[in-house]
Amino acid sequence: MPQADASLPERYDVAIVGGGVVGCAMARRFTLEGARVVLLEKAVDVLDGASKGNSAILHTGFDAPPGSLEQRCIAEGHSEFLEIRESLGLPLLQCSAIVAAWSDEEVARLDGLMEQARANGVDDIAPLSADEIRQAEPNLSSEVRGGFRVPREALMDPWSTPHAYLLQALANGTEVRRACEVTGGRYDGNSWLLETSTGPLRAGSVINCAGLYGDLLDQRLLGKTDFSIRPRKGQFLVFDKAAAQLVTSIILPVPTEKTKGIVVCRTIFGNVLVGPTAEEQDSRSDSSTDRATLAHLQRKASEILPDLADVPVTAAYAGLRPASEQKDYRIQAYPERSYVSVGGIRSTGLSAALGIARHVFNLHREFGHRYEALAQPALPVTAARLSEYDSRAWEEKANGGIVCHCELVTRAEIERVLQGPLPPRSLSGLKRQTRVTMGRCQGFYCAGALARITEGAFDCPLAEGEDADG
């Protein structure tokens, strides 16, 4: 038997570069194939760029292009998530989605949405009048002209579902490298020897799910690319969860070519979200809000639901889309250097995340690389649903008390997730894990214990003012 020469860094079948939700969705399939995968993400934990701000909706793919790769992504990845979301614990609240239309223009466009719907196999449709409309969502602006309801648009945990991919590959061999930026590398025609910031490795084969520098990395890795990321900046208000009793349905607007528009929803949380804008820029890191763009989205938003004027604003956040000049999704194989390049994945991203890992994965078995599936895959040890509509760990007795009242985080639940499989390593990824400190007081009142519990836990620590931005 060869004896593995000593003076090379360590080899992995495939490397992953990006640990947003992409990349933890390909980290899974790829190690349930049976390949040996290292996950390497640049900032100090994962869901750190894109994946960290989005509106949290399970799309159909109602409204995606017939016949794009972004429909069937988002189709399979729907189905998919279905399939597997009892076993990884994952939470989802099935309260269907309204398309409103609020002008002539937006009512002579729904008859060719709906047909869209259909083409896309989402032909569970039902067209809605507006005194239908207003009879499911009374609360509703009596403006709306008229809509149709989508049965199976669902709302769900953004940051639990992504983590939960990931660890079931962590639970089923996967590595993880945090902090650990590709800076550099080559091909040999055998393996990939990639130049980290905290080392070489080698793969046979490199996936490039880098999100916003996903077109960056094509660049360093092969010297081309076929894409341009466009940031796109999403800004998004978060209602008190007084409003929560507003509104049950998605209430989504007619779509345009550029976005999917302003939509209000609640969030598995309980509160409810208004949002996102759609805003070009040059940064791929700059994700602030401003003072005007919030006032718009406030008035928006008390134009679709009045009530919501006289309930208070608990958070506003940003995200930005990693958008390209294109509409559809920017998958590209080079067989030729064992390499995919996964782009241009916009806001469905959540929604299509298992999709394209699949889709990627079949590209890559092209590569001729074999793998022996696993027979029986081991499932990660499952959070704690932080859904307002199931039941939480605050209510079971051992506990170890509140820490987070806002939230109502328990001091048991943010010591199991610091000394889980993937302990965060920033008060933005603890915040992902438990939702500690996103209450109305925004942490004003628990910063000092959770300082205390969190000591030695971050890489910058909290007591020094360690990220602000959540």
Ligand SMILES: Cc1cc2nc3c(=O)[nH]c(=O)nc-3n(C[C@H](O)[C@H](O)[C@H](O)COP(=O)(O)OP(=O)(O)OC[C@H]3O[C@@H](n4cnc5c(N)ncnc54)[C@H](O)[C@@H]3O)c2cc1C
Given for the second form:
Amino acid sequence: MPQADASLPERYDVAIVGGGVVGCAMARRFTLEGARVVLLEKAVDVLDGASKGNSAILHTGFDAPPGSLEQRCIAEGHSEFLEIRESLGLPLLQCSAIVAAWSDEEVARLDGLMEQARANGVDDIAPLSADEIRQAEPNLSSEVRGGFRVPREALMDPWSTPHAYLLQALANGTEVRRACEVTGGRYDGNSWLLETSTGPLRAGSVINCAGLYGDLLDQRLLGKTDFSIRPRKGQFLVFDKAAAQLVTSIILPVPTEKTKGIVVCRTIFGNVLVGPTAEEQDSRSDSSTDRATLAHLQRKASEILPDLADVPVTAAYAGLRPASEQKDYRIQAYPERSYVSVGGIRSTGLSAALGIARHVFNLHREFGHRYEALAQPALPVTAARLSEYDSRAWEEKANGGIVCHCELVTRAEIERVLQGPLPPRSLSGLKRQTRVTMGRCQGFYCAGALARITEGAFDCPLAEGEDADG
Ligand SMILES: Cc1cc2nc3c(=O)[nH]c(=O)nc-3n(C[C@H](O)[C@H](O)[C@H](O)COP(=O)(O)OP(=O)(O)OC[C@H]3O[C@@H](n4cnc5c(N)ncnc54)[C@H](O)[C@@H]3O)c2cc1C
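Show the other one: the form predicted together with this ligand, since we just had the form predicted on its own.
Then the entire complex follows, led off by the chain already shown.
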């Protein structure tokens, strides 16, 4: 057997840059196909970019441009999600969506939208009169004029889902390096030599899943890029759990060319979500919220669901979509450099991630690398059970007591995650894996106990603020 040259850095088959939902799904796909994968993430935890703040809808792609790459990836992603859902323990609230029209102009667009849905293979949609909508959703404003139902739109857990993808990749040999920024690299015709903030490594191929920084990474590694990211902020309001009884379906507006518009829906955690806005901005990292926009969202919320006016708001947040100058995804293979750029995954990446990963693997197959697919891939060892609509860990006997009373998060759950294969390295990471501090008091009551339990676990201790990377 040839000896490895000790002077060279370690070599992987594939380096995936970016630990958002797309990078996590990509790591899983390439690992299952038999590649030796390393996932590199510059933040201290995964899911710290666009993937940390979305609406968490499992889209059918009914309104995607027919024939687009986005539409194909959503359809494939949606169906693979349903296939692996049980084996990976992925939470889903199968509640369906109603596209609701509020004006004559919107009513006039319904037929075209339904045609588009059918062209996209979403042929189980059903037109609804205003009366039928009111019957289905009695708390909706009586101003609703008509619409249609999309039965297979559903609600996901935006974090435990990509975590489960990555955990399965880890269980089958993927390595994850966090707080590891790819700063440069070159291809010698056989391998990439990547420079990172934690040292060099080699890889046969690079898959750029850097989200909001995808064009910049192309520039760094290829010296050119095919697209430019134009971050598009979406602000949200999260209403108290009492509001969840007011609505069952996902209430979608009639989408425009630019945005899917303001949605009202439950979350899988039992709250009600209103948002997102669509605000173009230059900053790739500023996900702050502002009072005027939140006030607008609050007005909009009570126009759609009047009883929301009496429900307290638990939290507000914003996410940044990695939009580009074109509507469709920007996935480009560079066979001569053994590199695929996965850019512009703007507003449907959570639904499409598994489909994107398959598409990229098929592109990569053309590069001529051969791996042997795993015959019996291992399943992830831990699956978070955070859905309000399933049984929860606090219902178990030996749960160690409840730490976060708003979200009913137990000590045993927190310890399991801290000792698990992907231990969070920041409070944000722990929140995404357990929901601790994400309830009504936003950590006011449990922060002390949490600081004791997590002592020594985070790069930046609780007492010193949140994430080390801000
Ligand atoms: C407001 C909003 C609402 C949305 N609603 C939905 C929805 O309901 N349903 C749905 O399906 N989708 C939705 N989306 C879209 C979805 O969230 C995105 O498409 C998805 O998160 C994009 O994931 P990503 O992995 O491509 O990017 P990211 O999550 O941004 O991941 C990229 C990662 O790369 C890392 N990185 C960048 N540069 C480097 C480097 N040089 N070295 C190492 N690491 C690097 C970043 O730190 C980041 O973690 C929504 C998005 C937003 C913002």
